[in-house]
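For reference, the chain that follows is the form predicted on its own, supplied as structure tokens.
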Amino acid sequence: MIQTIFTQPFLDQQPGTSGLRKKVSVFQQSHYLENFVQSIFDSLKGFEGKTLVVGGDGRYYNRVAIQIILKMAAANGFGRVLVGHDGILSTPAASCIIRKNQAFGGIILSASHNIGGVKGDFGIKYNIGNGGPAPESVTEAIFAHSQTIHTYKILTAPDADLSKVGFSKLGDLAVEVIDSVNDYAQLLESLFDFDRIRELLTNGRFRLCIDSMHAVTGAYAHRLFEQRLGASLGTVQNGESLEDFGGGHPDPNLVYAHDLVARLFGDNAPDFGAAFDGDGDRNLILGRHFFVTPSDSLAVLAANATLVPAYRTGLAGIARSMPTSQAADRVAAHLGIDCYETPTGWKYFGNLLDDGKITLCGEESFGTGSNHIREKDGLWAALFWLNILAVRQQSIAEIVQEHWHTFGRNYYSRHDYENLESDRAHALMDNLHGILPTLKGKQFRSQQVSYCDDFTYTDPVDGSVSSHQGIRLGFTNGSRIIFRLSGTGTQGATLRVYLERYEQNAAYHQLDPQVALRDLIDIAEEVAQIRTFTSRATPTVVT
């Protein structure tokens, strides 16, 4: 029986850069999740009888939320739902399945790299028919509906059995529980030279370490690396997906992936290490005693793309988020292709990919991807690197250092000030906005400001405009400082400060980035008065 439930709006359901993220306890409020799901459906047209993809990263509340979504999809007129086995789908896998099945769209349950568990975070986002995150026009419509909602529809029925692959019915809705890994693994196998990678991993000399951080990629990594590519058992660590991620923070950076970092920088270190986040779309790439920044990773993948079967004919173009370093721009110029600068948020790459303007894209926040799906893809990035290593027969450090010798090095770092009081963080940004008109031409230590603005992006495909995307200070020597407030947290505010300096002279390519960027770090403090506004002497995380 379909029920119509009366409700009242929640005023805090504005989606961020990656959907709606809140504490689990917020989503557990009566009607909270239901209101947002109904707002998604109310903002869409023409889905009656169509296919919806549903899955999540396995964090706490995932199973409960999926049952609610299935019953609401049945009540609202969807014809079929494809749902991952046990409710599990990585974000890249969900994008793959939406595209392969020409689904109307998908609902992905994840708070990405945020903490999980009963007291942790939860998230939900809608992906459109191209497999990518909903554009602003859709998320704004969802939010508008959430502010006026008074009823939602849900089917009264027993829960669907998600423990077995197969078919069932919820009212008139066909529910198909699918293997969470198969379609995605087949797609990856079509892109890379698996035979050559397998030869590398089984030659007895190359050692690999994969850290799934007790998040969604465990099953995917076991299937791909240990079963398909022949890596030894135990290569995949923390491979059991847990609702609280084992008490860890599933963010693949130098701070939270500390066990992997210690191993790759320790004695008798493996040749290659990779870690992935909660929903599998972010990646950390490490060589023996060597960290590859996400910005450098995008640039190196682009420069070596023709070594990989899927990209052998070359790249149409590259895109990067505005705060990501300009290393990829130099590769694009060398290749004679365009490089697009977009706001932070993977949704901004969708139009460029769909229009064939770009092949590769990436963000400094440990995300890289290509036109094979419409999400960033952690396992894809690791396989791309392994394919390059298998062909070039060099270490990661050798490949990156040769890249610097050819293109120069873009020294780069991000300083995060997490869990700030929101009013203090916004006061800092308001102050920066106020002084922007006075900064052009000013001299700070060895740097002179050549431009300063609040980044605005005009989409070259549909002409849509996105403003207030981050404050940029550019200097006459090409260095940059960028200030943004993050849209991925669930409490307080996170200030991100991005620092970049280009160095062409190979004699200066081995500096510690924090040393190479010291002037910019000091200038950022002087200009933004970070300590004054936040009462923080140091950042929480430095990457």
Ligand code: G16
Contents of the next structure:
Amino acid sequence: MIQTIFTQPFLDQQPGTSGLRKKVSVFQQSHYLENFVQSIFDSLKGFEGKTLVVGGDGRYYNRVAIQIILKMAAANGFGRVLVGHDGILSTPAASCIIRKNQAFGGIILSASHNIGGVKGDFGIKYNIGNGGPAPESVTEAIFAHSQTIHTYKILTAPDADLSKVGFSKLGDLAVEVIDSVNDYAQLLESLFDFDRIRELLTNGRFRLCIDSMHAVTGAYAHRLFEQRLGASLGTVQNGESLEDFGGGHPDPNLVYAHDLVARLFGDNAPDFGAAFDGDGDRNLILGRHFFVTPSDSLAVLAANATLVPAYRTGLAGIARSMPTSQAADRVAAHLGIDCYETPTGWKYFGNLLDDGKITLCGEESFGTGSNHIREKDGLWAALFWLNILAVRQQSIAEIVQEHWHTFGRNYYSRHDYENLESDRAHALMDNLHGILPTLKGKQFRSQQVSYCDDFTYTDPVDGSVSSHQGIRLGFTNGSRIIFRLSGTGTQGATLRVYLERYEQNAAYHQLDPQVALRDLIDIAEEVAQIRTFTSRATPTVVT
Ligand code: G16
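Having seen the form predicted on its own, I'd like the form predicted together with the ligand now, please.
Below, the chain from earlier opens the complete complex, with every other chain and molecule after it.
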């Protein structure tokens, strides 16, 4: 039976950089999830009888939420849902499945790299039929509906059995439980030279270490690296997916992926290490005693793309988010292709990919991807690197250093001040806004400001305008400092300070980035008065 339930709006259901993310306890309030799901459905038109893809990263509350969503999809008139086995789909796999089945859209349950468990975070986002995150026009409509909602529809029925691959029915809704890995693994296999990668991984010399951080990629990584590519058993560490990610923080950076970092920077280190986040779309790439920044990773992948079967004929263009370093721009210029600068958020790449303007895209926040799906893709990035290594037969450090030699090095770092009092973080940003008009032409230490603004993006495909996307301070020598507040946190506010300096001279390519960026770090403090506004002397996380 379809029931119409009366409810009242929650005023805090505005999607952030990537969907709605809140503490589990917030989602557990009566009607909270239901209101948001109904707001999604009420914002869409023409889905009656169509297919919806549903899955999540397996974090705590995934199972409960999926059953609610299935019953609401049934009550609202979807014809079919494709749902991952046990409710599990990595974000890239969900994107792949939406595209492959020409589904109307998908609902992905994840709070990405945020901590999980009962006391952790939960999240939900809607992806459109191209497989990518809903654009701002849709997320704004969802939020608007959530502010006036007074009823939602749900089917009264026993839970669907998601423990077996197969078909069942919920009312008139066909429920198809699919293998979480198959389609996605096949897609990746079609892009890369698996024979060559297998040769590399089984030559008895090359050593690989993959860290799934007890998050969703465990099953995917076991299947791809150990079963399909012949890497030895044990290559995938922390491969068992757990609802609380084993108590860890599934954010693949130098701080939170400490196990992997310790191995790759320890004695007798492996040749290659990669880690992925909660929902499998982020990646960390390490060589022996070598960290590849996400910005450099995008640039190196672009420069070497023709070594990989899927990109053999070249790239249409590249895009990077505004705070990502300009290393990729140099490669694009060299290749004679366009490079687009978008706001932070994968959703801004969708139109560029759909329109064929770009082939590769990436962000400083450990996200890299291509036109194969419409989400960033952690395992794809690791395989891309392995394909390059298999062809070039060089180490990661050699490849990156050669890259710097050819293109120059964009020293880069991000300083995060997490869990700040929201008012104080906003006061800091307001102050920056206030002084923006006075900064142009000013000299700070060795640097002169050539431009300063609050970044506005006009989508070249549909003309939509996104403003207030971060404060940029550009200097005459190409260095940049960017300030923005994170849109993915669930507690207080997080200030991100992005620092970039270009160095062409190879004699200066081996500096510690924190040393190379010292002047800019000091200027950021001087301009933004971080200590005064936040009472913090140092950042929480430096990557
Ligand atoms: C999300 C978005 C990314 C964005 C990142 C950081 O990643 O999909 O595009 O770069 O958040 O956003 P912020 O700086 O606002 O915290 P994920 O992996 O969390 O979905």
